[in-house]
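In structure tokens, the next block holds one chain alone, the form predicted on its own.
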Amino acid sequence: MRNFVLLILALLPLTGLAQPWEDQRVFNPSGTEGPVRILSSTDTTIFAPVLDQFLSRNPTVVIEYLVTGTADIDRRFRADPRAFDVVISSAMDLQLKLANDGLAWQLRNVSHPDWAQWRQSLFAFTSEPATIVINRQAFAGHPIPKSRQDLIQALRARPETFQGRVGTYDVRQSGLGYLFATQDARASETYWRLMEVMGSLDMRLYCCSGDMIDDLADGTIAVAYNVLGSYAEARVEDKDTIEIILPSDFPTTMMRTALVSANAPQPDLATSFVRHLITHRPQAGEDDFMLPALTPHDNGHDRAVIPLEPALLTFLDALKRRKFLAEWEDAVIQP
């Protein structure tokens, strides 16, 4: 019995390492260089055109693309930074902390705007707004909300329609959800009022945008809050069912970022990939790109882009995080 217990204890670490990926795919398996292991929060269907474009210019490279949630990316990469070459995530704060902690390789002579990089080791390559997405049928004959305050009024006016049918990220589990929530809370007290109203309706909590959009499309939920706009835009087949709203009261836009692991097994190939990622956009005939471009801050059209700066680390402080999550749970998880 003692030997059996010791065997179980010995296998526990291996069990943790064997947790399944949301998706795991090898691109160009017949290639002779690599593989370049990319750890990413972006769904494969959305990111595949970017990989295909890189491989069209580098036909000998093999890419292993591994998808998991933003918080899980941070945990897995910190546990074994030598296992991955490139890390891509929409959770800007967690990415900045990785770079700040010395886990990112510093690239030399990269021409990229100062506001879209951090010390030549973390690079933004898309700008994507947090949106409200609704099921059109739930609002038939009723005004479409244009702001968070409008949404609060709509939910209060017809609670029977929205009971159990509103959704957002579980910010305790989602790195991106936590980023959006903390930025919203900094911007306005309206966020907390909205969370209280949604909480009173027994709202559903999600890991990621894709799952929320799936439930919107089939009518399981009627409203999804803080969904990534790129994921909603990608669902062309559901355009008659769902509508994307960019809140007019205070906008929140994140930048998706990439870094090369300081311990990358394939540092040269990883560096080439990140350089490609931040310099190449779709060419003629490549109309299947689903990720938006990086939008300049100073063109008068940015939607309050979250900057890559040390202030992003504020809510990653253990005490501040614990306090924020306690307030969020009080608002959202109601008896």
Given for the second form:
Amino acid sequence: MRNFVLLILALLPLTGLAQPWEDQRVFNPSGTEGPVRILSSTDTTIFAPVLDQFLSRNPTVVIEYLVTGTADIDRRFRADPRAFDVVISSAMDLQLKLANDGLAWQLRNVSHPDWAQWRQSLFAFTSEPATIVINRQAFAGHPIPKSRQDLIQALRARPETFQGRVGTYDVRQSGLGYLFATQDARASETYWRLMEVMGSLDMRLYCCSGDMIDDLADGTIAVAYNVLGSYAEARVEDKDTIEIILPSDFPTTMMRTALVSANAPQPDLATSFVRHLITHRPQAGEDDFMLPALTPHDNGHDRAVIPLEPALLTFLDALKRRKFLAEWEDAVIQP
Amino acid sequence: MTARPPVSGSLRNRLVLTLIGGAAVLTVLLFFTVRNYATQIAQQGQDNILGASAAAILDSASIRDGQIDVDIPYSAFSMLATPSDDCVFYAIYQDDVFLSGYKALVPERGASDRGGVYKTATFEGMEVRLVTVSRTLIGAEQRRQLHVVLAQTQDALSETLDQISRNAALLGVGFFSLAVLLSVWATSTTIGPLKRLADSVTRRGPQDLSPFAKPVPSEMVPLVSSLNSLMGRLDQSLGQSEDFIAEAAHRVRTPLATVRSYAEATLQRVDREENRNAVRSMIRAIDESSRAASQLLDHAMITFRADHLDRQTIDLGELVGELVTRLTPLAEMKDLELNLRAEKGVVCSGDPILIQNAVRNLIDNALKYSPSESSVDIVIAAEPRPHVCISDQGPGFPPDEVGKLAARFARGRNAEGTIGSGLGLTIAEDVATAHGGELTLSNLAGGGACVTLSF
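What would the structure be for the form predicted in complex with its partner chain, rather than the form predicted on its own?
Next comes the full complex, this chain leading.
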């Protein structure tokens, strides 16, 4: 008995070291091939239909689906690239850097539009806009803001309503939040003014879209900025309490991307999964897959969509990031 | 038949091979030149963009509060986007201290404020083009050297180069095919005059020894002029010998006629049989010599006239009829009958003197070889070609010698004992050939020779 306690005490630090997953599920555990380990930032409930569809065509494959934040995905994957087969993330910049650093496998003969893939190794399969999501109650009797500028005015007009009830990503923790923030900052100065206003209202910071929408739905916060519209759309039961606004001044649209690890333990299965992911999308309304499909824009001139290009590396530079975060903290965290 | 001269190679092949070989060498040279040049330009293009991008990063550096601050502009990496999605790596160093980027990238020595250092290297297993730029930053009481290393993979470049190589190869193939066509054309143009000269030599008649008058390329002038001078000498010496023979025959014939008339007179006067026989033999020998002399003269005349044919329209029947009338007394002396069967209006174009000469020689022959109390038939017809056919009832031609009898001085085996020079058939054949016709010798089924002269 004493030995058992000692053993538990000895193992404790180990369990403490391994951070827990946000979610971890094994699909088709009775299969014989695999498992294909998918590291993803997409919630299991949202992604499950795609996995089920793949498994219905490949019934012998086992899939282990591991969910964590975008920044954590990058950290874990870089720490041990041999442990995972497929990486799916909404943080395009981190994904592009993985591919740039040679950690992604180049797939041959995949016909995918040029603007939606990079180096035949990083493949986009959704386009999801960043949105402003509001709690309808907080705006009852007041005009609904249509743009960032409108939002700034609305917040300034009724600070007592919004004090402590606005939220956005903590860009220090979330890869996607950082991507949205840097792209917004690049597009317009409005972003910084909005951050200052929201900072002055004692803004709440979140790690993920899901938590923000939860707090919106129960009224903890009234406004969430840069939330993934697709996640909000998925909350059918909250349709009456929340409203999703696509800012009309300038939209920022992210493409969710997938890559096969260059050191994948199951390279063939991983490759066929990624091929399936980008070619066999369920038709809208046909299935309950809730991520919006790639909007076909003919030649990549849609400025709203963040392009897959090496410029995404810019804000990942250590010095640049340090400078950006310092500015962001100056704006958001006010004494 | 002339023997085929020994052959050493072919001018045409030598020329074509030399030209094509030259074209092939030029093509290969062209291909590599174009490719090298294009490679340089493409590499220069990549270097320029890399340099501009690195300079933009360098420009964004400043010293703030004693600390180096590098604010990489978004456009610096944006301009490095390529159709092949090349990877980009960079590193920023202050003096020798790593600040940011990829630590494995080490700056090249030698970069200064004045210019960057370019290099092709391998980074993380990938072939990259690498530039190092450097700048001195001067702040309050400090000098800092900032290095920026920027590297890019060369996928787009090698794709461009592949494309250029393909195009250069296509260009080369096109150039080569054109060169081959041109060299074949040039060769046949060059060889052409030589072939035309050879053809015109071959086409010439056996008697035609006139010089070549057609203009030839200057390189062929020595050949043609030596050919002309050779033929001139040949013509001259042939002419001289013909003249000599004609002169000799003429000189012999006249005294022979005198000798013959004396011999005839003597024959009247001598009574003793053995003396008469001796004189008769003498007369026969004189006849033979005289006939040979006149045939030699005929032959020389024919050789001359054949070169300058005096063509007229001749009624064959009329011409031969006149001849038959003239020869009838001679035939009657030998108890022979001359039968002429001529179709009306058989007309041909030719030299009447030559044709008459030829037909007379043939009738002479027939009269000579015919036995007494027989007849010589002469038939003139227009079909298939205008022809004169003379047949006798003599011994005919020895079948194995038919082909050779028309040669000069050739006589049949069975001709011994008959006066003759062997020139009769030769003259007839020469005349036929000069008119583009032919002489056919055959034997009749019932015995006797048959000679057909057709035009």
